[in-house]
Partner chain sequence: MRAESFSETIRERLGGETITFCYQCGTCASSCPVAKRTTDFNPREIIKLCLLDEKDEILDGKSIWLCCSCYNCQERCPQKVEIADVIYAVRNIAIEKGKVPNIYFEFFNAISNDGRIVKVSQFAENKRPQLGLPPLQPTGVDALKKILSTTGFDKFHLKKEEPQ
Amino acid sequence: MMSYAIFLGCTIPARQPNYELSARKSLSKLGVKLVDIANMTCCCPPPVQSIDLKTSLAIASYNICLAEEANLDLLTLCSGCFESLAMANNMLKHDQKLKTKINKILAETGKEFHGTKEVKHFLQVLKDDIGLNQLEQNIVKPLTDLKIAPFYGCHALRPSELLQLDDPERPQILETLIKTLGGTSIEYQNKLKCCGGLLRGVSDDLALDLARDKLINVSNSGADCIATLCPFCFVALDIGQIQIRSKFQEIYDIPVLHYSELLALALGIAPEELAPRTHKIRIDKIINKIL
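Let me have that sequence as a structure, single chain, the form predicted alone.
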């Protein structure tokens, strides 16, 4: 059985039990053991990097040290967490001077970064470690009637040379994994454009305009739903539809699901086990198409 230390970050445990439940239950069905490690802290997300990179790297690497002590690779769900942790891991592995500076900070907490483990996105574990053939063999409810609009968000793909999830201009990993479930991956205009998720609370009007543009393009594509990777993208496009209805008097009614939820349903996990009421835009019609 493959084992990973799981890094949940801050937003998923606080606001999105649907993401955590679907990922845990899906990976368990696929023979993966997730290990919860005590004392994990915030990843020190992307906005902090532009303010104080050294602090950001020290906090991110502290979490990696915990995974190293457990002799486990670190699996992430949140795209922002993936960016922070994978970037820190790769920067410190390839820059000895920087590693020495960060280890001086970590020494104050009794930790040392060695660079012996990998930080992996949930999708990388599915595609590269479990494998598409093994994944396909476990599908019991294929998504053959679903047209799905894949949405990567910003932080899973860039900076691409450090994260190495996929080609940042023409990514295919999410599309491939949608097709492996039997679904149809739908192309749409401005697919890689930001949804405005991290602008919420800073520039709410601009954030809502970006989310609206995304929803207009997905609606025009004829997709049944949107598949996301990021908890902030989920909020922007799910709760955002309610705010758009209020401000613009426009109704899109496009269900937004994390890829892990689609995977869980395809693996035959009962919908009631996946906290469907977490969604502001109901997903009943998607569930009915799968079941």
The other form holds:
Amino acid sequence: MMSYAIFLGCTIPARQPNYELSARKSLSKLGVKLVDIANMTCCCPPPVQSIDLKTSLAIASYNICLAEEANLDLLTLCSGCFESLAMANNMLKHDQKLKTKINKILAETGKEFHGTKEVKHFLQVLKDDIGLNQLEQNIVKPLTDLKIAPFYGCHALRPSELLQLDDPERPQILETLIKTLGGTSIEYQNKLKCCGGLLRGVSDDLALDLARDKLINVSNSGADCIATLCPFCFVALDIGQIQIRSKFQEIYDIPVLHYSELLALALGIAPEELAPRTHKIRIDKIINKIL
Amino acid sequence: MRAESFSETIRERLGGETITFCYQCGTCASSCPVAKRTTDFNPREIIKLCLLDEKDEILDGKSIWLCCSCYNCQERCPQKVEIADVIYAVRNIAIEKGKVPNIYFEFFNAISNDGRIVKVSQFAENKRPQLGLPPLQPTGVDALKKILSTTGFDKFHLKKEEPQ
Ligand code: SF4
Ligand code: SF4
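Would you generate the structure of this protein in the form predicted together with the partner chain, following the form predicted alone above?
So here's everything in the complex, that chain up top.
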């Protein structure tokens, strides 16, 4: 049986049970075992890196050490966690001097980074480890009538040199995985541009502007819903639509679902087991199309 | 001895190493979703001001805080300037000097107290079994605090000063 240490991060357990439930249930259906390791912490995403990069790298590395001790690769759901951890992992693996510097800090916690494990994105586990064939064989409710706008966000793809998920200018992994579920992947303008999520709290106007751009482009494409990977993109586009409604008097009503939720539904997991009320923009019409 | 220039200070920091490779082509600015939306922010301009030693303008201004860390620019820079990382390095310097935007105090406090940037409420924890989720494992707050005191991160917030 394939096993991974799951890295939940902060936002998912705090606010998005829809993400965690759909990912856990889908992976378990696909024969993957997830191990919950004690004493993990925040991954130290961009806001913490902005305070101090070195501290952030040390904390990310500390979390990787826990996976090394358990002899498991890390599986991440949140793109922020994926970026912070995969970046730290690859930087330290390829820079002996940096590794020594960080290990000096980690010594205070009794840990040492060795560089023996991988940090994997949920999508990589699906495509590379489980495999598209295996995935396809388990689909019981193909997403035949669904037009889906894939949204990568930023931190699953970039910086690509360190993350190595896919080509940063022409990625295909999410489109491929949507098609594997039987869905139609829809192209739209500025697909790879940021949702503005990280500007929330710094400049709410700018953040909402960027989210609105995304929604306009998706809505022009005729897609039924957006598939996201990251809890911050989810908030920017789902709750963002409520804020855009009051600020601009514009109603988009585009359901936003994590890819994992589409996967879970296609695997035949009952919608009521997936905390559907987490969504501010209701997803009933998507569920009805699938069932 | 000659005083170190601002760009040298940046170059010596983690993340800032590549700043001097910039030849001001502007590819970053034309790839930047924020620069498209506001004239308050332009990554090429930030790099230029740093290279010209306009330290106060950079550190006192609000523009360095408007980068959304999307890394579009960094993917495309022909000189392999790690622009988003350079901006982290500059923010790190600003914060050391006490120029901390309010929201960063929230991040700082959350990390230092809970080991998490977003706190998981007791309500959310209690609801997990009902939803069919396994209990949350304890957070490694003790280890994290040791790291924060080793790097001096836990002292950064002592000088508070609002940027303009
Ligand atoms: S793309 Fe690179 S070289 Fe060109 S202006 Fe931006 S940082 Fe400088
Ligand atoms: S990382 Fe920052 S500077 Fe670069 S394109 Fe994104 S927002 Fe602009």
